[in-house]
Amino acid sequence: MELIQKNQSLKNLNSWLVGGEAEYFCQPTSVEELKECVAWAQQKNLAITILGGGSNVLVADQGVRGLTICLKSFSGLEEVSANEFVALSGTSKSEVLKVFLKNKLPPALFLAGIPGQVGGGVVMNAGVAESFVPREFCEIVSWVEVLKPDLSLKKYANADIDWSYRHSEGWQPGIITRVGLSWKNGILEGAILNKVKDANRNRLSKQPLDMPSCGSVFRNPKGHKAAQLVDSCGLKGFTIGGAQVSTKHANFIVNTGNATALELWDLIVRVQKTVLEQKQVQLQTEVVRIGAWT
């Protein structure tokens, strides 16, 4: 099939810039193309892996078997009204930020603090640590459309989804195709553009955004900040191969230039073990491993 490629490198399609090849790969631009790709994989009995913006995944050095569907080109945003929008799941959060910003709506502030795409934002209920209102994706999602395994489309209202910290349930199985976004609780008073610039400036000063990373590696345990736990264990700057706990922000693990996925994972496990031994707190990862790890 024309949409399908073989042995496609995934290294430049994830924010850590590591990993091997996809056995089969496609980059659909519409729901119909997405359906074609899923149907093709089903006919060949191949596993399907969804790759969004690549900002929250660790791709195995051995690559990914089956069909990898990359949603980077599955992008588009429609304004329904001044405070309602519909986005294809591959639309970047920065594009959504722009429309909220244009309409002086508060979600622009928290969106300035998170990378990735709309679909991933729903999957992990992406959010920020700051006390913004809103601060999580569940607060701006009206509905979610999902391509089910039988190739039908099903729409879920916000209330149909079980939202929790960095997670969502109730819409699976399937692939998120479109998301309705809205904010009906007023506009931002004052100079919103300056506030967004300040939020971005704050991120730049505190996070190693000039180096390949996946963003925050660990969820904040109840009653704790992951970065503070890692820092208090003296792990800032700790290195395995090309993987390093950032010296700027202890909840970031960066690729210093030649890291492998295995080195990054070994460092994640080492940090978890050290924090458990020293602080009696089990850190859970936000990052998801994909591909052949065994």
Ligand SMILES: Cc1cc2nc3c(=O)[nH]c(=O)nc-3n(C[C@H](O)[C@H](O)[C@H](O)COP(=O)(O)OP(=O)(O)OC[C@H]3O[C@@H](n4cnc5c(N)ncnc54)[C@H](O)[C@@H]3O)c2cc1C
Second form
Amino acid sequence: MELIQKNQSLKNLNSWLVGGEAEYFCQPTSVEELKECVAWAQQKNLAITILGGGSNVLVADQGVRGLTICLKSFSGLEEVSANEFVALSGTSKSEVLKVFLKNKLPPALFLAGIPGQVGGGVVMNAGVAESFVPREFCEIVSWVEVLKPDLSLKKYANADIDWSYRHSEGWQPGIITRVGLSWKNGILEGAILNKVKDANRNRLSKQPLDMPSCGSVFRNPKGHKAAQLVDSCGLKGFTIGGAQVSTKHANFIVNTGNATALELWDLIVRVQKTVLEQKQVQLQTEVVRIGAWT
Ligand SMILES: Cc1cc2nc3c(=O)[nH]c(=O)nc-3n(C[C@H](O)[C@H](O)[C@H](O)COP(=O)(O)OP(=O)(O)OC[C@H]3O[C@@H](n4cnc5c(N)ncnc54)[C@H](O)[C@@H]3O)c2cc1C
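Mind sharing the form predicted in complex with this ligand? What's above is the form predicted alone.
The next block holds the full complex; its first chain is the one shown before.
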């Protein structure tokens, strides 16, 4: 089929800049094209992997078997009113930020810090630690539309979804296609652009945003901060090959240049082991591994 390519490198499609090739690859631009791609994979009995902005995935060096559906071009944003929007799931959060900003709506503050796409934001219930209101995706999503495996589209209201810390459940299986976004609890007074700039400056001072990473690697365990646990084990700067625990933020693992996915994963496992031994806390990854790891 015309939409499908073979052996597409995924290295530049994830924020760690690692990983191998997709066996089959497509970039649909509409729900119709997405359906065609899914039907094609189903006919061939191929596994389907969804790649959003690639800012929270670790792509295997051996690549991804089956069909990888990249949502980079699956983008579009409609302003229903000054505080209600509908986004295709591949729309970048920065595009969404712009409309919230234009309408002086407070979600602009937390959106400014999070890369990736709207769909990935829903899957991960992306959010920030700062005490902004709102500060997580679950607070700005009105509904989520999903392409189900039988190729029907099903709409879930916010309340149908079970939202938790960096996770959402209840809409699966399927591919998120469209998301209704809204904020009806007032506007931000004052110079909102300055507030967003301050929030960005604050992040820049604390996070290694000049190096390839996937943001926070580990979830914060109940009652703990993952970064503090890693730091207190003396792991800042610990390196395996091209993978390094950031010297700036201990919950970030950066690619110092030529890291492989395996080196990043080995470092993740080493950090987990050390924190378990020294602090008796099991760290869980926030980052999702995709592709052929065995
Ligand atoms: C510098 C940096 C800073 C970050 N800071 C934060 C932060 O402050 N807070 C935070 O929460 N996260 C943060 N992250 C992590 C990341 O940006 C978020 O988790 C983001 O929501 C992931 O979106 P994405 O589109 O990149 O998803 P991807 O990484 O592409 O995918 C994540 C998962 O969602 C699935 N998926 C993606 N789109 C769809 C879809 N449409 N339908 C079904 N499944 C889908 C993928 O298959 C994968 O399992 C940061 C990352 C970086 C690189």
